[in-house]
Structure formats: structure tokens, C-alpha cells
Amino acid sequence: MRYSGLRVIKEALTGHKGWKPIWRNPEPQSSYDYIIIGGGGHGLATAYYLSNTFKKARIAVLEKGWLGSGNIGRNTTIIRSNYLLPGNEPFYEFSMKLWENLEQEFNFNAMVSQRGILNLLHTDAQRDAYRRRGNAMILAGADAELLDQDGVRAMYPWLNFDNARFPIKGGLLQRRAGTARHDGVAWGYARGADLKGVDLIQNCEVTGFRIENGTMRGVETSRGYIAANKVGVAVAGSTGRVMAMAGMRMPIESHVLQAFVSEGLKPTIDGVITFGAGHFYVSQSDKGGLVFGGDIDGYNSYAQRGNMAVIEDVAQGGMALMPAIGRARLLRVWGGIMDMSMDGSPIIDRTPVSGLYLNAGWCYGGFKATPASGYAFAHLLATDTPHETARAYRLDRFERGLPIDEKGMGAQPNLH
């Protein structure tokens, strides 16, 4: 079934009797050529590109819960490519280009909205840093504009420009950035993969690996053993636990990142704004709620909920940036488990076990990277060579002294 406006009109006039489930619910087969562990955004995108772009078959995605039950449905929906370092910016710009044509490609409404992102600056030193970042973005083929205070005021006149501690002096604007509907992204990739014969197997937890003489043979699951030639792991904050079953200790820590949404309000913010004097970012959903977040909780955790100290810190950042937010009621809070790497950048690479591949370490960058992550991981699985934009994301880069430390925080995952 191909979706279109005419199809919606037809179904509306005929009692919506023609809609069908958008993917199958198959039983697992005894063996596959490719198994992707993790039915979130990255796992589903990998299966989609592996089947659609690289024309591979006999593929399964194994998800211990339901599709999209992890971080893909627990983020603040921001997409952008405003990075500085050469190891990161080309990759995220590749992802941005994939976002721009995504809905047409997989024929599903992911509500991609290129409404722009504005990173506010508050000091002269920050202006210099943003100018450098903007130039790096332009050199990588992205768009960037450095705004002065008048330029920011023309966009958002209600911001707190005269705050004595954090005066707003300008901002770095990427107009092609924006937001996307996280659930829609997962469902679109799932539907597109299913149409190419990929088995999307829910409620199937991986409980172990079968490795013989350093070679992957298959996975043990809650629904029995499944043989595979190649296994890709894309499980975000559960990376450490899953890879431990293969005898590997990862350069990754798991931390919870909280997100917040307010009650529905009249249109207030038509883009995405980030506070440059603290960690606070905010946009407004199509339902009117303000969607915002801040820092991760500093301690290791596998819980999908956080603590009050971070809630207070995020609220303080919001009040410093836009005091009017103090009049809005908080509707709900949730958390996702971040796979925080030692340098704040991801890993897409083969592992020492032949036939076992890793996609992890996304920190804050997971959702915006979904298309490029899936494409690059599919490229690696299909060809055993890294995609040209992901060559720096090697697992051994820490051993070789080649970190990609975008924030300059050193080997401290909870600070990235």
C-alpha cells in the first residue's frame, strides 16, 4: 500500500476499511544472513538501507520489547548538523541530507520540519568559537549564519536579552535544521524494511552469543537459538550489557537523559533554541507543548527516569533564557539511556569477533544521526568497509590516540 493524500480521502469516504497493519509480525526463522539487535531508530534504519539500498536479503531485527520502545521514542526530536570537527561534521551533514528526502523515500509522514536551530551566544569568546564552527560547517557543505543581537531579536523578541549575567549577544543559526516526529521515523523505517522482506521480531530478547574460534555463529534469544552470518549490535544504552555477553568491555558508560514537555500553548517558538550559558534547549511541538531538556544525570544508570536535581537545573536554564516559561505547567517527564563514549562521539566498526559489528556511543547525537547511522552501518555490514563519512568512528581510536572530542572534555563520558 502506498500512502498519498488521495488515499486518505478515499479511506475517509469509505469508512477507513482499507487500512492494513504497516508491518508483519513474523515468527523467527532458524537462520539469517544478517541479524540486527535493537529495534530502535538505528537498528531499523540499518535494516531499511541494508535491504533497500544494498539489496541484501534474509535480514532480521530482534527487539526485546516493541519496535521504537527505546530512545527513538524518548528524545526531544531535534535534527541538525552544526558540528565543528572534521570527524563529525561531514557525517552529520550526510544525515541532514538524508533527512531532507526521507519522507519521500520511505513514503511515510515523519513530520520532518526544517524550522531552524539557533545556538545563542553570550560572550565575545563564544562569538569567536561560533564563527569558527560556522566556517567549519560551511566547508563541509552545511549552512550557517552568524547573527548579531538585532538578528536574534528580530526572530525571538521575547528572550531575556538584558540578563546581567547572561546577556544575549547573538547566535549561530542553521536554517536547515529542525525537528522530526520520533515515532514516525521508527515506523517509517520499519514499514520500509518490512516491505523488502525484513523480519521485524518483537519481544525477542538476546540472551547470549554463540561464538566459535573467534567467529560469530548466531545468537541465543528468549525465543530460541537463531544462526547468523553477521550480527550488528545497535542497542544504545544497553551496549555495555549486550557486548559483555560477547566477552567485551566497551569504552562506554550508560547515563539517563531526561526530557520534558509542557502543557499545550499557543504558537510561541517556531524553531529550536539552545541556551549558550547553560545546557538548555527548547522547541515547540505541533500540539503546542514546549519540548525541552538539558544535561544528563551524572551517575551511571539503566533506569528510564532521572532525579530532581537535573529537573531543577533544566528549569533554571529555561528561566534564565525565557522567564515566561515559569508560567507554563510541566505536563510530563521521561528519560532515555544514553551510551556515552569516552570522547562524546560514536562508534561504527567491526569488533575483534569475526562477524560481529558495533553501532554505539551516540551520546546526545543519536536521533539526529538516525539516517546516516543506519546507512553507514548497513554499508559496513554489506561491504565490510566503513562508509566514507564514518571512517573516524573506529572502535580502536582511543587506543590509537585519535579521539573525536567535540566538547574538549577529555575521557569523561558524563561531561560530553
Contents of the next structure:
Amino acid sequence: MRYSGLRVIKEALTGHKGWKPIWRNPEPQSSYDYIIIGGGGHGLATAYYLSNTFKKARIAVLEKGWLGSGNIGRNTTIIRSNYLLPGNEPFYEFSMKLWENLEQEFNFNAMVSQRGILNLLHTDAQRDAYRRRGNAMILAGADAELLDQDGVRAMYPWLNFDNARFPIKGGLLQRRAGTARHDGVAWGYARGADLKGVDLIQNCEVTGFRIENGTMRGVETSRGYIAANKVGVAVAGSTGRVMAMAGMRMPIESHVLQAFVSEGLKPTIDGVITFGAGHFYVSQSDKGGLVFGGDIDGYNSYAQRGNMAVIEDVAQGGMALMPAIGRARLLRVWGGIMDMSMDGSPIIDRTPVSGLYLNAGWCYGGFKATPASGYAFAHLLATDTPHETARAYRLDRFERGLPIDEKGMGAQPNLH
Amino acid sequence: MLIPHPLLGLRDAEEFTYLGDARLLDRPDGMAEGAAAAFYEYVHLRDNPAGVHRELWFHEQGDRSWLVVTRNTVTHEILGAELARNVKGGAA
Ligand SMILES: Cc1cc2nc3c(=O)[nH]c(=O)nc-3n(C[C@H](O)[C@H](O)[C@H](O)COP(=O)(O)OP(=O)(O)OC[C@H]3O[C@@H](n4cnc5c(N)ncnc54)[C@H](O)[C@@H]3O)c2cc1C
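Could I have the structure of this protein in the form predicted together with its partner chain, to go alongside the form predicted on its own above?
Starting with the chain above, the whole complex follows.
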């Protein structure tokens, strides 16, 4: 089924009775050429590009819950390519370019909205750091603008510019950044993969690997054994648990990140604002809710909920930046489990087990990476060579002393 | 979360800073054979279990002692806390 404006009008006139489920619900077959574990954004995007771009067949995605039940359905939907380091920026800019054409590519409304992201700055040192970052972005083909205080004031006159501790002196603006509808992204990729014959198998938890002489043979699941010579793991916060079944310890800790949405309000914030110094960021959804968040809770967690202290901390950050937020009521608070890596950057690589591939370490920023991550992982699975923008994302980089540490925090996952 | 400090009783987890897995107490010997590999694992690899986890918390805004807290990472239930120096046998 192709979506079009005409189709929407036709369905509206006929009581919307013609819409059908947009993917099949198949039984697992006994074997596949490719198994992707994890039906989140990255797993579904991988299956999409593997089938559509790399023309591979006999592919299954195994998801323990329902498609999109993990972080892809829990994030605050920010997409951007404003990284500094050479290992990261070209990859995220590649992702940005894929976002810009995503809806045409998979014929589904993902509500990609390039409303811009503004990172606020408060000191001369921060201005220098942002100037350097902006230059790194421009060198990698992305866009960046450094705003002075008046520039920020013109965009958001109601910000608290004279905060005693963190007066706003300007900001780094990336106009091509923005937001996208997180569920829509998962559904669009799922539909596109299903149309090419990928089996999307839900309620199918992988419970073990069958590995013989260091070679992948297949996976044990809650719905029986399924054979495959190539298995890609894309399970985000569950990476440690899943890779332990293959006998590997990971350079990753699982942490909980919370997010918040207020009641619907009149249009106030037309872009994304980050207040890093105050551990707070905010945007406004198309329904009017203020969508905001801050830091991870900071201790190992597999609970998809966090603690009160962080809620308070985020609320304080919000009040410091935009006192008006104090009048808004909170509608919902939720959490997701982050695969926090030792340098804050991801891994897209082969593993010591032949036929077992890993996509992990996305921390709190893997939504924006969804298209490029899927593309690069599909590239790796199909060709056994890394995609050119993902070469630095090796599993052995920690052992070789080549971390990609944007924040310069060292091997301390809760500080990235 | 409330942490049952062995000396001070129940304290809010907010008073503490979190470091990570209590296995960090067992620092490899830098002079030993294979020290580079041992340090790579020590610094970078984690068990990261879903369930009971022994972990290091520093009572930064309290008595500045290091605790080994036993906590369930799935439920956030805290099962106990000991002074790290007792766990380590006074060596730290
Ligand atoms: C509150 C919050 C806010 C965020 N905000 C942003 C943001 O603004 N911008 C941004 O770029 N990123 C953001 N992120 C991060 C982003 O959501 C994640 O990095 C990204 O979604 C992770 O990739 P994924 O979509 O594949 O993960 P998931 O959707 O979590 O997919 C992993 C899937 O694997 C499945 N799985 C696990 N174990 C097994 C098993 N044994 N067998 C089968 N299936 C299994 C899970 O059920 C899950 O569906 C945020 C995250 C959270 C929680």
C-alpha cells in the first residue's frame, strides 16, 4: 500500500475502512540468513536497509516485546549532528542527511521537523569551545551558527538571560537539527522491511546462542531454536545481558534516563533548547506538551523508571532557564534503559565470535543515529566491512587506547 | 533510594556519588605479567548484571566514607551496605 494525499481523502470519504495492518505477523521459520535481535529503531532500520539497499533476503527481526517497546518509543525525539570529534561527526551528519530524505525513502510520515537546536552558552570558555565545535561541524559538511546574546534573545525573548550563576551569553545553533516522531520512525522502517519480506517476529525473546568452534549457528528463543549464520545484536540497554549469553563482557553499563512531558500549552518553543550547564533540555511537541529531560540517574539500572531526586533536579534546571515553566503541570514521567559505553560513543562492529555482530553503546543519544546506525550495521552485515562513516566504532578501541570521548570524561559511563 | 549506612543509619542516596561495580576494589598489579590486558578489563569491561549488584558509593556529602552497597538493579531495592574498607580488609 502506498500512502498519498489522495488516499487520505478517499479514506476520509469512505469512513477509513480501507486501512489495513501495515506489517504481517509471521511465525518464525526454522532458519534465516540474517537474524537481527531487537525490534527497536536500530534493529528495524538495519532490517530495512539490509533488504532495501543491500538487497539481501531471508531476514528476521526478533523482538522480545512488541516493535518499538524500548527506547525508540521512549526518547525525546531530538535529531542533530552537532558533534566535535572526527570519529563521530561524519557519522551523525550522514544520519542527518538520511533523515532529510527519510519520508520520501520509506513513504511514511515520520514528522521529521528541522526546527533547529540551540545549545546555550554562558562563559567565554564555552563560547570558544562552541566555536571550535561549530567549525568541526562545518568541516564535516554540517551547518552551524554561533549566536550572540541578541541572537538568542530574538529567538526566545522569554529565557532567563540574567541568571546569576549561568547568564545566557549566546548559543550554538544548528538549524537543520530538530525532532521526528519516534514511533513513526520505527513503524516506517518496520513497514518498509516487511514489504521486502523481512519477518518481524514479536514476543520472541532470545535466550541463548548456539556457537560452535567460535562460529555462530543460531539463537535459542522463547519460540524455539532458529538457525542463522549471521546474527546482529541491536538491543540497546539490554546489550550486557544479551552479550553475556555469548560469553562476552561489554564496555557498557546500563543506566536509566528519565523524560517528562507537560500538559498541552500554546505554541511557545518552536525549536529545541539545551541548557547543558543546568542539566536541562526542552522542546514542544506538535500537541503542545513541553517535552524535556536532563541527566541520567547515574547508577546501574534495568528498571524503566528512575528516582525523585532527578525529577527535582530537572525541574530546577527548567525553572532556572525559563521560570514560566513553573506554571505548567507535569503530565507524565517515564524512563528508558541506556547502554552507556565507556567513552560515550557507540560500537558497530564484528565480535570475536564469527557471525556475531554488535550494534550498541548509544547512550542517551541513539535516536538521531537511527538511520545511519541501521545503514552502517546493514553494510557491515552484508559486506563484512565497516561503512566509511562508522570505521571508528570498533569494539576493540578501548583495548587499543583509541576511545572517542566527546566529553573527555574517561571510562566512567555515568559521566558521559 | 535510602542507603543503610553502617555507621549513620538510613541516608538519602542523594548524599552519595556513584562509582560503579565493587569489583573496582580489586585493582590489578601493574607490575605483574599481563598487566596491560588485566588493566584493560579492569578499566573498561563490566558484568552489568540485571539483578543483584555490588557497587561503590561515596558518601561525599556525609562522612566521606566509601560503601559497598548491594542493590537490585531491576527493582532498585537496597539489600545492604558495608564499609568498603572492611570489604577490602583495611588495605584501601
Ligand atoms: C528518556 C529518553 C530520552 C532520549 N532522548 C533522546 C533524544 O532526544 N535524541 C536521541 O538521539 N536519543 C535519545 N534517547 C536515546 C535513544 O532512544 C536510544 O539510544 C535508541 O532508541 C536506542 O536504539 P533502539 O531504538 O534500537 O533501542 P530500543 O528501542 O530499546 O530497542 C532495543 C530492543 O531490543 C529488545 N530486546 C532486548 N533484549 C532482547 C532479547 N533478549 N531478545 C529479543 N529482543 C530483545 C527490546 O525489547 C527493545 O525493543 C533517549 C532515550 C531515553 C530513554
